[in-house]
Structure formats: C-alpha cells, structure tokens
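Taking the form predicted on its own, here's one chain by itself in structure tokens.
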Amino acid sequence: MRRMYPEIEPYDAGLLDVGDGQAIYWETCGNPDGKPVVFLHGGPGGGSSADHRRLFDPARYRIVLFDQRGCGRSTPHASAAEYDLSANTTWHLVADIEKLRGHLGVDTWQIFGGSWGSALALAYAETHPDRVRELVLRGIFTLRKAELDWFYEGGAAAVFPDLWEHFLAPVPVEQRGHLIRAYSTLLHDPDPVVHAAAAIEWSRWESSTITLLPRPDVIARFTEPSYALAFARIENHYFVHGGWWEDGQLIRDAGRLADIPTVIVQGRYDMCTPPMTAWALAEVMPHAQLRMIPDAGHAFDEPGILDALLEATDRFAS
C-alpha cells in the first residue's frame, strides 16, 4: 500500500469574490511552475482538507484546492440561518471554477474529483472541455434518481438496517414516503433543536457508511454541529433539485469527452456510490481506464483506492 505524499502547506491562498454575496476560499500548493490540477471535493458541502493536497507529487504539480460555496472556509457558511441556498447550484459552481481558473492564470488543468466531486468534474468538463487536460474520477456519483433512491430512500438499508434506524428517527412516520423531501423540511425548520438533530443524523448516516469498516474519526468530523448543518443543507438542496440537470445527463453527455485522458477509480463495496454508476460511465467513455478496486468502499484514502489514485496522478504528471 502506498502512502500519500508528505504534508505540505499552501504557498498562496485567498478568498475569491464569485458574486451573489459569496466568496470561495482557494489555495495553491506544491510547485508554482508545475502542472496545474484542481481538486473538487465531495458532498456537496464537504469542504477540502490538508490530506487532499497529498494526492499529488508536490514537485511536479501546482495543486489548487478550493471550498465550494457555503462550506469549509468559504463565506457565508450554510450553517447560518440566513444563508441563501438559491445562489448555490451546480452551474454556480461550474462558473466559480472558471472564475478561479482565470484568477490563477491557468490555461488548462487536470480535474480531480471524487464522489460529488466526480459529478462536478463531469459537469465542468462537459461545459468546458477545452480547459481540461485529464480527468481523475473516484466513487462516481451523478445524482440519478436510482442513485439517490439507493442511498437515501431505503436501498442501502438492506445492508445497514441498524444505521438506517438512526437516519429514519427524526422523520415523522407519515413523511417517510420521500425521505429527501422530508429532510429538506427538517433541515430548514426554524427551531434549532429540530434542524440540528436532523443535520447530525443525515451526516451520521453518510459518514458511517462511506468506509469499508467504521471509522469513528470520520463520523466525529461529519457530526460536528456546524459542519453537519452546512453539509446536510447543501447536500439535501442539491438532491432535491437533482443537480439541476436531466436525469442521466452527465453520463449521456460524457461521450463528448473522448479526447480527454480519463481514469475512473471505484470501490467494489462502495455503499454510498455503488459501482453501477462507474460502470455506466465507463461504457460511454471506452477510452477511460476503469479501476475497480476489489476490497474497498467509498473513501479516497482506503487501501487500493489510494494506490490507484496516486498511480493516476503520477502518470498524468508527466
């Protein structure tokens, strides 16, 4: 098993005004003259972390991380009662990536995205294919109804019935016919007791199931109250709206990316974003290399997945 590259600190960082009263936090690490790569974090609403810098050779890459609207170190934060989610959509984020690219003076760059980040990477690449040098995609998620139903409407409960009981707990019995919609109501309830409890259970469900084996450190990070509220509100908002694209659109239009070298890394036992979506994407991108990791779940730092990701970024560095 390979280890991530050593810890590094940014050599530049800032807040970029992207309009709508929003400013996104960005940072650059590694070699200022290296190959540009932008890391697209998951969620949506998950934020970037110091470990994400370590997926790239700092001697060869100019590594760009940013926190998407409403989360991480971007402002305002979606945990605030007055936060306006209407200005936080996929297409706002695609425009933000382009604005950041221009701000940093990057012509073309590698796009690296995992989980929700894979969806955002596809949306960006399908909109701006001339700006993308390579794609590294992990734990493929495209917000199709079948994907959302699997994880948020009861499919994965067949594997995790004990954890599912906790996810159901905040939802009144009569509202359990559509759990994503029911959670939307709870997460925006003006009573802090109601929306805080819902946010923690939403976030606990995901953080308890994204790793092959339970990781208390991951669950603790996801269920910190401020993080959980922003994460749950943003995710739920995107899911209620189906990503603001037609069901299946990202996979349907991926064929237009045939000139972009692509690696797809997928855990066989990924319960959050099961392999059906990675397989469907690979079928319309026959030029892509699909790495199905036989003994891994969803998280990027699981053995096998991490090896494949580092192998891809090392290969593309040259």
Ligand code: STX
Second form
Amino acid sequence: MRRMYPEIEPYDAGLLDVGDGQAIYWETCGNPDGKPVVFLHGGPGGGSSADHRRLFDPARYRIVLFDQRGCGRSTPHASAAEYDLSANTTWHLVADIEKLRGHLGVDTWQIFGGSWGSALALAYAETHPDRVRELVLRGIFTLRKAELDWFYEGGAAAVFPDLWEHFLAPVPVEQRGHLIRAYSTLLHDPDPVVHAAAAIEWSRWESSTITLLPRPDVIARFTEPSYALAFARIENHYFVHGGWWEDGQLIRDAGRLADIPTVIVQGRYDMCTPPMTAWALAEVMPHAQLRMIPDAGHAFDEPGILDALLEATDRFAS
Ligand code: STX
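Starting from the form predicted on its own shown above, please give the structure in the form predicted together with the named molecule.
Next comes the full complex, this chain leading.
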C-alpha cells in the first residue's frame, strides 16, 4: 500500500477574478518547470485541500489546485444568504478553468478529477480537447438521472437504511417523492434553523457513505455548518439542473477524447458513484485503462484507489 507524497506548501497562490462578482482561489505547488496538472475537486462545492497536492510527484509536476466558484477559499462563499447561484454552472466552471490556464501561462495540461471532478474533467475535455494531455479520472460521476436516483432518491438506501432515515428526517412526508427538489426548498428556506439542519443532513449522508468504512474525521469535516451549507447548496443546485447538459451527454460525447491517454480508477464498493458509470464510460473510451479496485469505496484516499491514482500520475509524469 502506497502513501501520498509528502505534505507541501504552495510556491504561489492568488484570487482570480472570473466575473459575475466572483473570484476563485488558486495555488501552484511542486516544480514550477514541471509538467502542468490541474486537480478538479468534487462535490460540486467540496473545495480543494492540502492532501490533494500529494497525489503528484512534486519534483516532476507543476501542481495546480483551485476552489470552484462559491466554495473553499473562493469568494463570495455560497453559504452567504445573498450568494447568487445563477452564475455558478458547469459552463461557468469550464470557462474558469480556461481563464486560469491562460493566467498561469499553461499551454496544455493533465486533468485530474474525482467524482464531480470527473464530470467537470469530461465537460472541460470535451469542450477543449486540444488543451488536455492526459486524463486521470476517479469515481466516475456524470449526473445522469439514474446516478442521481441511486444516491439521492433511494437506491443506496438499500445498503444504508439507518443513515437514510437521517437523510429523510428534515423532509416533510408529503415531499418525499422527489428528495433533491424537496432539499432545494429546505436549503433556501429563509429560516437559518431550517436551512442549516438540511445542509448538515445532506452533507452527513454523503460523507458517511463515501468511504468503505465510516470515518468520523471525514464526517466531522463535511458537517461543519458553513462548509455543509455551501456544499449542499451548490451540489443540490447542480443536480436540480442536471449539470446543464442532456442526460447521458458526457458519455455520448466521450468519443471526442479518443486521442487523450486516460486512466479510470473506480472502487467496486463505491456507494456514491457506483461502477455502472465508469463501465459505461470505458465502453466508449476503449483506449482508456479501467482500474476496478475490488475492495474500495469512493474516496480518493481509500487504500487501493490511492495506489492506482499514484501509479497513473507517476506513469504520466514523464
Ligand atoms: N457528489 C460526489 C462528489 O463529488 C455526488 C463528492 N462527494 N463527496 C465529496 O465529493 C467530498 C469528498 C468533496 C465531500
């Protein structure tokens, strides 16, 4: 079992104005003359963290991390009452990535994305294939209705009936026919008692089910009130809108990526983004290497997942 690369600090960081009154936090770590890679975090709304820097050899990579609109250290924060979610869509994020690439003087780069980050990586690469050197994708998520139904409308409840009760608890019984919509109402209720409780239960469900075994540290981090509110509001907003693409579009258009070396890492027991999506993607990307990890869940730092991710970034480093 491999460890992540050592902890490192950024050699540069800043806030990039992306318009609509918003700025995204970015940082660069590792070797300024190394191979550029950009890390796309999950959620959406999850933010990037110091451990994400450690997936790449700092001697060989120029590692770019950023916080997507409205979360992490980007401003304003989606937990604020006045935050305007209408200027936060997939296509805003794709444009932000291009703006950041230009700002950093990068010509082409490797795209690394897990979970929601894999969806954003596909959306970006299908829009700008000429900018992408390689793709490393983990826990494949493309926001198809079947995927949202699985995780947020009762599929995974078959495995976690106990946790599912907590997810249902804030939702009035007559609104339980469509939970993503019911949560949208709750998360934007003007009463802080209502929206805060909904945000915490939304985030508790996700953070309690993304690891093969429960990890109290992960749950504590994602149920911190202001983190949970931004995370839940942003995720729910993206799901209500189906990512602003047609159901199945990201997989349908993956043929555009035929020239891009790709590794897909998927945990067999990933309850958040089960293997059906990685499988469907691999079918339309026959050149991609699919690594199905037999004893892992969803998170990037599950043992077998981490090994496969490090193997991929090491292989693509030269
Ligand atoms: N959301 C999957 C996803 O991207 C459907 C994701 N789930 N949890 C996370 O990300 C965090 C680890 C960022 C909380």
